[in-house]
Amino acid sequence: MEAPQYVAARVQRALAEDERTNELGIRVDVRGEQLFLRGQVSGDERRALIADVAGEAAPGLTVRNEITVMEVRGPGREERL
């Protein structure tokens, strides 16, 4: 069985390499046979898209999607100084 941190690793560079997510932002855990995403994107299919990649990286593994969406809002008002 490979380690837990060489799993993580493998998944962390699927993610970044991957032309679907191309993402570093990510942290990945591995316990036991669960693995966790946590982190933050801009929305709801980046969310489900990373969870797919980590799964095809580490298949047998549950993936335990804990990454949240953030609220992304247009500029607001001019500053005056």
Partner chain sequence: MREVRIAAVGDVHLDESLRGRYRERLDGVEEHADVLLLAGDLTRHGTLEEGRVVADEFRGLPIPVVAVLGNHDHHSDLPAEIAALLSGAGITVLHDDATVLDIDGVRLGVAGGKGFGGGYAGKCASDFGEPEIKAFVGHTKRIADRWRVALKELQADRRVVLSHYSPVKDTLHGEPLEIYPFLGSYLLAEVVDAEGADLIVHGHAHAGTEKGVTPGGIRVRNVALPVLGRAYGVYCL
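Now that you have shown the form predicted alone, what about the form predicted together with the partner chain?
The following holds one chain only.
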């Protein structure tokens, strides 16, 4: 059986290098038969796409998509330096 660290590394590379995602900021963990994805993205479509690319890079594992969609608030308080 392939070591889970190598599977996670392959998925992380796929997310970075696949033209559909080019995503560098997602944490990937493999635990048993499950692949966990964590991080923040800008929208639901992207969240789903990342799970697709991850699933293709790790066939046989169940993808647990725990990525959240970032909510961007208004400009907020200014800071005086």
